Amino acid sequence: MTEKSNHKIVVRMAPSPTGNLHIGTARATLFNYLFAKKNGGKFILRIEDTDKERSKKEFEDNILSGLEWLGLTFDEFFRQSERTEIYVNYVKKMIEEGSAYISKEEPKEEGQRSEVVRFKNPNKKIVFNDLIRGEVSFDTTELGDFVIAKSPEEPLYHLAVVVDDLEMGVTHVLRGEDHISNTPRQILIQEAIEAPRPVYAHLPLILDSERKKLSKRKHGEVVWVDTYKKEGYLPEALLNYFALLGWNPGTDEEIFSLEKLVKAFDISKVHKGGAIFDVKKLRWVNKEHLKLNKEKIEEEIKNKLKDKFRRDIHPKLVEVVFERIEVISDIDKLTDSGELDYFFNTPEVDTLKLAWKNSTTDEAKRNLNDILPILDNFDAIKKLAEERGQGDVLWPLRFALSGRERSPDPFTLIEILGHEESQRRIKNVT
């Protein structure tokens, strides 16, 4: 079966609730979602919680809330922990038919079992066609008779996955390439229980700048979707960026809504090589989405500044802040660092820095005094700057108003500060 097949496509995402929502899980969920929607198929979310010791309810809640925040909805939902009886029936049947057996074990460590259920490996070569990697082959002999259940009543991951895919009618399995080593075991189990083989597509890993796998153990909170939610990234920007990790539309287009991604997505354009997670690029993508939501974001900026400075905020200042941020948390960084204080409080100005390059402080002060009577006439100020030199006129004006070597242009400052405050600040340094 291929992507073009008319058969009803069914995909599933099956996260384990052993940690918060990982960006790799979110990216794989997105690709499954896009593949299903593009082909008019069904998308199933299945919580794989057969590992009772490591699975936690708070992690499941985090995964579900994270996917909801991102806007990745599913058609059906299952928990493996609620389906144990189904797996047990398959284990018993496999034992009866001889494809699995109860193995007497010699415990080597405390806590190990004296009996487990092992799959009887036929020791054959497995070949499957991967939509991304092409033909993949494995010699399963090296796998030995692997364990599929701790006991006939306690099935493990590989068996549960295969049974679920069969019972749920899964046609395509899109997952990270770190699962590719699981595929031969699962195909052997499929053949033993006469389950149809789904079409596989193993997605490239997400890597750090050193081309190492992005993992919670090494990279900490960088890998959690929650981290980016708390920092004020937009969910649509995250989805947009996740889509570009290992896929591109074959054009120069980089900014997509979820709806546009559905239309553009083609699994044949997914790369084989690992995708490097670049926060700088993510911030750029987020900025582009901020622009698409400019009115809403500017309202948020205004409210945050109001809360911080306890006064009405000039619309021009909101524009200034909007231009300087790439994520919402940048607003707090600007206010907390004092970067915006000079808009609300008269700054201390080092008059020795008033002069522009080869000019003198006296010349700078003379230019400022000549600006005072024409302060409201921007055209007149610009004409003066043309006559005496842009830097010689506009630098001291901007520096007198802000006290900073980096700030918006002087005309923007005058608009925000108003005539009286601007006049007061100029007189303070002359």
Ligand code: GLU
The other form holds:
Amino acid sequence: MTEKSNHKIVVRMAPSPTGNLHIGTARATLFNYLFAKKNGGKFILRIEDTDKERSKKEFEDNILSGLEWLGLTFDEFFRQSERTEIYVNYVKKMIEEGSAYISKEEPKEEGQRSEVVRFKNPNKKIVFNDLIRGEVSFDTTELGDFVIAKSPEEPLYHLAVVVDDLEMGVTHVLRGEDHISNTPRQILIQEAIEAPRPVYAHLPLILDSERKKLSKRKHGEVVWVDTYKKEGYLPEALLNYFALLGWNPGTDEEIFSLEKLVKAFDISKVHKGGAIFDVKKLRWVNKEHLKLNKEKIEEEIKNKLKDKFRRDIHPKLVEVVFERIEVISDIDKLTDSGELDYFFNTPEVDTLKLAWKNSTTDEAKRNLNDILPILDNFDAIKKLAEERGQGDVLWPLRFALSGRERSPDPFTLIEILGHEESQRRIKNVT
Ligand code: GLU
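Target state, the form predicted in complex with the ligand; input state, the form predicted on its own:
The complete assembly is shown below, putting the previous chain first.
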């Protein structure tokens, strides 16, 4: 073994399966993954399902399939519900050694237990050095003798986390800032069981545009990775965007593959301040990744259009659609809104809108009639437009072909529609 592997970095992501894969969880998983890969370390995934009431198998499945879809693979996998015995041994040992005790409780409600296991708080000041936030200090007195197990057989969250991090040799804990207040409790337990203290890095929260924490309750399904998967975002684009939530490489570069992220990532460049989740930016990042996969995406566009219109699809139309989308689901939006219908069916054209600005309908018709014989000669049409005015010639042409005030340029339209159909549409309005 080399010296490096003796001192291997070990990180873990520890999601609780109490909901679908949240973008905050995915982002923290990514940062753990990047940190591990960058340093030749090990990445553990640990399902924290000690809360039996709130943990559900379907949420675990959703988390695991979401991470797989994103391509965030892990080296080892654990489930806390399968490790109770280990925690129980620690609780018993702590009770024996006096760092925890069974406490008789006065049940406040019916059914409440009359005994719990409490940690014997030494009531001291805890100082730790967070990789992102610098020195953090807490006076633990106010935490009191907090509960670490419902009974010696039913350990709770803080104890399980500390025991697992010890048993799994976790060297670095990278997790959301919402866990910062848990850290002093966990450090106290570590000290009691003589566990080494991992290095902490608390990642900034993901916020909405009003700087409020993103939550399912408040923001709905936009917090789920699944939502983006269903809308046809590319997994590599999501990862790329997640990486930018709280981190940047210190250059202008914004588009990264996972491989490039591993090279560029630097935990010391993660910001302290909250990261604003901006769907517009995400869509832009996705578009950049569509461009990197142009051929594959164009094939998808072609197939979707074929299914919808049951016609051969002109490659130029595929290009037009590619230009207009940022996410795969935009293709359906375009086809369903009828915005592409004029490519397949002769549109109704409102001849009152045929003329450009100050010119007349008669002038527009005259220009169109003069285009008819030179329809295949784009240079000749362009020359005519130079002579008589760009708008005066090209607007009526585009409008006659599409019936729409917004459409691709007339040359693109002629190419897609073909000579005959273009001629027919011009004749229809003149
Ligand atoms: N299980 C905790 C959660 O899902 C994370 C614990 C940790 O990362 O230390 O919020």
